[in-house]
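One chain comes next, on its own, written out as structure tokens in the form predicted on its own.
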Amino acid sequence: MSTEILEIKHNREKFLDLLLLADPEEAVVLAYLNQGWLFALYEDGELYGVMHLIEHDARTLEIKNLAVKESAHGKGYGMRLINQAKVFGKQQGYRTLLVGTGNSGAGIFTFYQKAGFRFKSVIRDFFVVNYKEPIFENGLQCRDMVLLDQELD
């Protein structure tokens, strides 16, 4: 199998199903995706992943968006999705790598601390104040957001 990770620089939209699986507000999304790198990850030419990340300041890059096809989960995708967003955050000179993620994704914390972060802050009533409609995830309410993040050193 082969497996590449591509920098997408134009028709960004188009990865907009697979980057509302990880941030479901469409004009969130829509705010963003024209701003820093987007990268999607191909196996034999399939896309399964897709991650966006931006500057977050001037040390630190901010993993913005992270997804993956939901029946590819559990296969090491986004894995090698961060591990790109590591090397990346390298070459451009941040010294710090960031990830925001709903209080609610009980998986995702785990998932997190794999791949390096260690949890940093808690933004309370995020999801409440700058998403429309509330969002649900394994049967409770995501209001907060938690910060998460490493040293790329």
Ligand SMILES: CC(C)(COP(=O)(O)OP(=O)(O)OC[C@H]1O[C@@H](n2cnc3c(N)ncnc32)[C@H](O)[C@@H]1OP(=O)(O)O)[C@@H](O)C(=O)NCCC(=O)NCCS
Given for the second form:
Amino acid sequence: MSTEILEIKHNREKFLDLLLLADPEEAVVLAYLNQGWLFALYEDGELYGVMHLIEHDARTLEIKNLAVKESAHGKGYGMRLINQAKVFGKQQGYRTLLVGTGNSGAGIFTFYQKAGFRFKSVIRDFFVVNYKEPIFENGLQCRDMVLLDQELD
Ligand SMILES: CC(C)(COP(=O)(O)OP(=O)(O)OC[C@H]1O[C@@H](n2cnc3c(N)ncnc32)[C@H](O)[C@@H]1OP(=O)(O)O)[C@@H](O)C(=O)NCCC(=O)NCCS
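How about the form predicted in complex with the ligand, since we already have the form predicted on its own?
And the full complex, kicking off with our chain again.
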């Protein structure tokens, strides 16, 4: 089995289905689709995951989107993509890796903490103000954006 992570510069719309797993509002995903760096993870030529990185500020790289095909969860692909973000962020001279995720996710905070992130802050009502449709997960409304970060050293 050979896994490779490729940077995608063109035709990023092809990855929309996967990106929508992590960010359900198409207009929001399309608004940042052509910014930053998009990476795709393939195993034996088959697409399994995507990660979209965008500059947050001069010292901070943000993981704007990260998604692995549901049928392939738990195989380490998500962690491989995070490791790619760490290597890439360091190469580009960023000092901090940031990610924001909804309050209603189950298990996502375990995943990010295992990947080295720590809780930073909360933007209350981010998803209420910025998304047209209310988002529900696990019987809970996704209202607040929880920010986690880690230093890249
Ligand atoms: C979050 C996501 C990217 C994780 O990808 P993955 O390939 O399944 O994760 P990995 O297999 O690399 O898991 C790495 C570690 O995190 C743990 N982990 C991953 N998802 C978890 C969950 N939902 N609950 C608890 N632990 C979890 C794994 O058990 C593993 O732990 P280990 O190293 O001790 O074995 C994937 O579940 C996903 O695409 N979810 C839908 C989209 C989404 O929510 N994206 C994030 C929005 S910001």
